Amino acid sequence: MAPPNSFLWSRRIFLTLLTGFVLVPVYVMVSSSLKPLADVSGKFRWVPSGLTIRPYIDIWSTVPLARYFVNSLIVAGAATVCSVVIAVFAAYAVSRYEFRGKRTFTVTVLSTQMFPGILFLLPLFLIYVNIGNATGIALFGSRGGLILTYLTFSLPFSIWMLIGYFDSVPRDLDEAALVDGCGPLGALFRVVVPAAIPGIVAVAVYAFMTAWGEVLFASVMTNDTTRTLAVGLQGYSTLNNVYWNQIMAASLVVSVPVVAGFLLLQRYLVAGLTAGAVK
């Protein structure tokens, strides 16, 4: 039975409004990034009077955007690799083996997601400062300290996601690999990991996106040398002026790696999230 015309038109109107709600901010960003500063600072015009690519050139000299870009790539990439590697081993152990404290471990991993990030900011700051004073290892103001900080909230979620995904992989595959002469690690890397690629990709994308756009910890745990993109964008706002066109241009440039990675890995991401959510 075909749906009534009122339902079809209501759906079309709703989808049109939703599309406009999503695309209008993108249009404002793109158009503002192509305007001279005088046009952006004045009354907003939906149709620009003139277009220029100068803001995309000036963003690299107004602030050291290239250095911030490299810092973000290193921090987000290292946090992603560490989260995926540790989460694969931890989730495989929880999914395939029985051991004392297993339930306590899984509940603890999941419960860490209940607390806001700002709750850990001051304790981590004090820990890093005290470690630096006692051992000389500079965690505060370093990329390594920021990577460890991001692991505190990306790793628990990654483990929880992969536990659900590994549970959906039949145990018969592990047993067949063991019969063929593989050890536990051989079964993991030759059988389970290839079957769990969508879930691993979903975890990697989550960890990267979390580290790439994080502001709270990066604004406290970094200095001028280790500052990341999310915090470095504040440099376009000075005491004398706010370079709105460069802010919009830099925001678009910053979002390119995340958007490109999401579009390339969308198929794996959707499969991994849906499979890991159902046991």
Contents of the next structure:
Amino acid sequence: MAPPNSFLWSRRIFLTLLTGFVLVPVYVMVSSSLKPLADVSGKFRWVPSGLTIRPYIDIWSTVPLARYFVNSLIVAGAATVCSVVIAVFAAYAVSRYEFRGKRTFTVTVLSTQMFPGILFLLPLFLIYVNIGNATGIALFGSRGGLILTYLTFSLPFSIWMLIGYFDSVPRDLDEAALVDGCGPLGALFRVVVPAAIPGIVAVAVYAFMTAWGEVLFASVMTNDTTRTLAVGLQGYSTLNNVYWNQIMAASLVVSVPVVAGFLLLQRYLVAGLTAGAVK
Amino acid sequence: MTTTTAASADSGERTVRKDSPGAARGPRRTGRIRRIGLPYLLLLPALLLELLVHLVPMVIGIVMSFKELTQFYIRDWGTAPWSGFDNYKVSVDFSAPVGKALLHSFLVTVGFTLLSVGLCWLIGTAAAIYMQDTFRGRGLLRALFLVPYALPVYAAVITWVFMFQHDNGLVNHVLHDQLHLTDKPSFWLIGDNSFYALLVVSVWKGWPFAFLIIMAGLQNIPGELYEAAALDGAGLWQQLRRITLPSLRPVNQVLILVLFLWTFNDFNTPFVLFGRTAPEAADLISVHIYQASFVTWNFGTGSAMSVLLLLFLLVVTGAYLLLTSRGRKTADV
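Return the form predicted in complex with the partner chain of this protein as a structure block, the form predicted alone having already been given.
In what comes next, the whole complex appears, and the chain from above leads the way.
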């Protein structure tokens, strides 16, 4: 039963326009990153006047991009690992046990999801400054402090998603493992976690992406040595010149790992979202 | 009592191992762990962190909003003098500059959020429905559509900044030089146009999420429903109205709430697009509070604004959840 022609045509037109909307910025990013500076400073041209890979060489020396890259990698990686591990335990407790305060806990976690980041920025800023003054531990400006703040976004989301995902793993499976002599942690790691891998991957991808793309906390809570990519890219605009070709090249270099990872793992993300958010 | 009957999992497309040894299960009770402390032990790390990153900062934020917290007291904010409700009075005194600017920013944010969420939902739904059945190139298109969502915010938005440049941007080149739609090249990142610039970027970045969620929701609609409807002579439009949209209701309720909260609280997009001070027409509330706190260095007022924002979001979310759950109940009857 083929759909009618009018449907096919409206689909073609809609999807073509949408593809254009999605791809134009991507094209601008890629093509401009290969243009000489004179070309990106003048009128925009769809077709570059000359191709050069110079921007890809210069980006590393104009700003310390490699250092920012490493900082971002450490901060986003650590925030991801922490929030996933902690969320796995918490979600298992909520999904499999009855205990007092369960509702309060889930409602609190759910509601912190909707708090604006700006709400935590000022207090965390002051806490870090005060801890620094009192104990000499420099949380403010350190990677550790940034990792801690990133858990404000990723932890509630991870717990929330994983509860939904663990709920969809049949209880028969881990109860059988308990009967067979596993401890509760054994049941969690041998049965529930393997069965919930798509959900866990989805949560990890999400946590990593938010940390990798975060700007607000990164711009307030970092200094010269701990700066992440989110803030570092601003270094390509100087008083005299905006190196648009280098900005585009750096944006592309920064994006490729996350976009590739995301597209590779998107199957899991869709499966995880289905179980966690849709049900 | 938690019994195993709770696991009546409708394992639709799930790929969980189904070889649980039903015969060797034995009496149920022996396997159950009855240690009361265990759930709390499992929750402990999460509880500690929630306390550290959410509850303590929130309490401090509320305390701060009752203090006269200017830059002189930053190093030791505990000593800042109490100011009662002064910060709140300043924030909601709509005849004075601070309150007026806050109200304006709030209204801009509401308008912007409604438009952005509406467009994201519309485009996402249309794309998901058009791509519901298979055709050549569907997989590739799907991956392409997810690219804006996967790109780091600053990399994506900075590309839009480049495109919106007055002299060397693509937007003016196309609208002015190629299509001759404008008399002279426009400014997009300052003045009234900035609202539309922000909207375009926000929709470009946000619609793939709606697409992703709705696609997932569509997979849960049984194909038999469509077959039965087609046999009864229902056209595509009727199938959409009678089957697809009603089946998507619960998905849409979650999706729209999440999109609303994300868009309303978004800081990254306007901050990368406009910098520390957004133009008046696109002065979203997050950036506004940031500016009130970190640019004019009045943390007390900034905190009061944050608390007001939080109260607003709580009320809206509560009302939304109430309304949609009531809607769901009446729809079931």
